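What follows is one chain in structure tokens, specifically the form predicted on its own.
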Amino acid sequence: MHRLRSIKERSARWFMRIIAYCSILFLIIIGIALFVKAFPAIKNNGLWELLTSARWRPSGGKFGFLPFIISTLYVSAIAIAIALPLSLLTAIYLNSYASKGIRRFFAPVIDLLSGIPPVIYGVWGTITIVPFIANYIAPHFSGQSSGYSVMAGGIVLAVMIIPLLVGLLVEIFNSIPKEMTDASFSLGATKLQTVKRVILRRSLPGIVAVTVLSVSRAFGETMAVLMVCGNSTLMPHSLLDACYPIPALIANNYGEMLSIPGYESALMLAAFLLFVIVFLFNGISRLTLNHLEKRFHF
């Protein structure tokens, strides 16, 4: 009986290890496949030229990805800058200040907002955010703008990821042992002091991890951003300029322009660049999270 149990334990351990290694293997296979398909574009144009050039003329064999990279980073940065503070404050309110009735009301609302298709957010951005920017914001800064801009993409993307952030942050705050907050109150701390010194401090690694997940979602979002960014291949110089993030470039052109020599390889390079950006961001965030865990002894 003991030997049979030992065999089962070893078999389960090896099975789970193989599954874990397969997950890493899939990631490597995806990266290699994208690189192989993108290699002709790299060979013909040079990686440095592709990454630093702003000239995008597929018919002439010019594939400068700098405007698309900058657009992706700008839109994602604006989305996180808007969504993270709002989501964090909302989650703190729901966890520490809201009544049980308000919490019960918001729980299905957050789930509903998380399940809305991205195209709905895109339509909403087209009929509300874009005209608002064109008619009320742009005249005070650049004079004229169609409203299809970096700012519109960032705002729509922020609204999309807020429900995801709020839901995850509330779960993280709820996982903090009640004994810790009770101990803080018993020592005379106010609710605000407890939030700052107990809840936020204890939840810091989780907040970082949730932010990484949201940024990864922002990097890869396609449809909603495609509908409000303007899809201009020119370099965006302000938040009111049209832009063209990498996911929108791939979705807009793959399958339609592949008759142009080198276009498919260029689009595969765009996908590989997005893959590398997300991979590097997650790697840097993981290192930051490890540093925080060691520093604060979580």
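In this text the structure is predicted, and so the values were computed from the model without any measurement. Heads up, when I say rigid core I mean the largest set of C-alphas that superpose within 1.5 Å between the two forms. Numbering follows the first chain given and starts at 1. What changes on going to the form predicted in complex with the partner chain:
For Phe15, the Cα coordinates differ by 2 angstroms or more between these two forms after the core has been superposed.
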The other form holds:
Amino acid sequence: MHRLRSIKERSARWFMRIIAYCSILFLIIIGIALFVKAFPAIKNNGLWELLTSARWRPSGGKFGFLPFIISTLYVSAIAIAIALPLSLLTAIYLNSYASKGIRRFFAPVIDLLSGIPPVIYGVWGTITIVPFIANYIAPHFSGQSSGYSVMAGGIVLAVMIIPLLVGLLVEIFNSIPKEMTDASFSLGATKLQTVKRVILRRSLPGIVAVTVLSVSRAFGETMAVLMVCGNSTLMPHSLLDACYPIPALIANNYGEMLSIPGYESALMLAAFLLFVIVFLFNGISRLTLNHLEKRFHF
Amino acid sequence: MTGTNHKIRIESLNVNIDGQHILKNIDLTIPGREITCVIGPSGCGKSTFLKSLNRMHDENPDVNVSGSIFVDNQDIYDRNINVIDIRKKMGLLAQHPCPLPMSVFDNVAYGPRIHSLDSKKEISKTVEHYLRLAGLWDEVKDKLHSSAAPLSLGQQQRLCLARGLATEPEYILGDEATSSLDPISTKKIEQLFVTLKEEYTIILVTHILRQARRLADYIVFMYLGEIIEAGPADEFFNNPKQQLTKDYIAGSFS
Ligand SMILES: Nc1ncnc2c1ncn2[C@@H]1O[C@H](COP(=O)(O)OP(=O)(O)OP(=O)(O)O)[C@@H](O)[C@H]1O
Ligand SMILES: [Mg+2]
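For comparison with the form predicted on its own, produce the structure of the form predicted in complex with the partner chain.
Every chain and every other molecule in the complex is listed next, the one we just looked at coming first.
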């Protein structure tokens, strides 16, 4: 009896351990596979040239990735700059100010919104945001713009990730024990003081983690940005210029890559770059978080 | 307000939580600058009573409070009263000590800071003073700026005491303020309360009848949401009027 239980215990532990390690193994395998496929492009053009050149002419064998890298970072940065403050305010409202009824109404709505497929956000962007930018915003800033732009991509992405962010943030705020906020209130703190000094402070690591998650999501988002960014291979110089984030590049050209020599490898490099961007970003955030945790006492 | 009229007068206080009648028709006068102990069996509503004295129930939409509580002749449930002023005046030490997510120092400095004490020097002085009062200074003076979370339960309780006192209330509402302390620390804190009653009006909820005997000038005995008997401690212990009180003092139930 005792023996049997100990065998069960041990095999369960091994089984779970193997599964846990598998997920890391997959990550490594994907990284290596992409790198192997991308290697010819690196060998032919040189990594530095690929990363810093803005010339993209696949038929001429020119693969400058800079506009795509910049587009990806640019669009994601706009998206998070819009989404984070709005989501924080919404989540704070839902956690600390809203009545029970409103809270109950919002919870499923937010879940629903995060479940809407990206392509629908993309369609919505093309029929509303894009013309709005072309007709009302661009004229104020000298420029002619079709509306398909960094700004359109940023806005659509922001709208997409807000429900995700709000849902996660509310969960983080709700995990704060009531005793803790009560302690603050009973010392005579106002709601705003309690939000600032207790709720936000205590949630800081969570907020950082959730932001990282949604930025990673923004880096990889394909369909919605593909539909509203304009997909121009030129370097975007302003918010109103068209751009071409890496996922859109890969998705758009995957079909024809076999017809041009070197193209396949270049697109694999694009995928590898995206992989590295997400990886680096997560790594840096992890370090920042560790630093924050030491500095403040959560 | 001058201190002479320090006292609390409660008139037909009723508290409902989730439709349950928890405090029933409380009428009571609590003397100023004395120690009042609230005793009674678990679940009889002692904490609920204490929370209604600093309007903590405002934070819970399921709770419905009616009636009046006059503190220094002002009804704290009056609509024109600022709840922040009430909470600052009525310092509540919660039953479960809960450090705020910050350093030991910042915990004690929390009240003074939100009530706009800005000078760094003043704040450090205040923090040290109240940590010493609570008998915690020697244990934490080398880790003032590290997190308060790893403190032991008894240390947390004293930290919360220091934090509550640092806000400089006029009334102290302690909900089993010594429940996690060893006998020696308990003695020290009890001693502290005795000194503090020169200036403060102190209301302590306690489970321990002996503690009430040691400390109380005035006793409130609650049972199932009602006040069974209230009066000066001597009279209460030596000459109880209600049968229920006699049974409780005799220890036939707890
Ligand atoms: N937030 C709440 N929601 C629902 N019921 C509550 C709530 N707070 C208190 N009660 C109920 O009110 C009654 C009194 O609770 P209270 O905490 O005041 O008791 P107490 O006398 O402090 O008990 P103890 O000595 O165990 O701390 C209990 O029946 C409890 O279930
Ligand atoms: Mg209690």
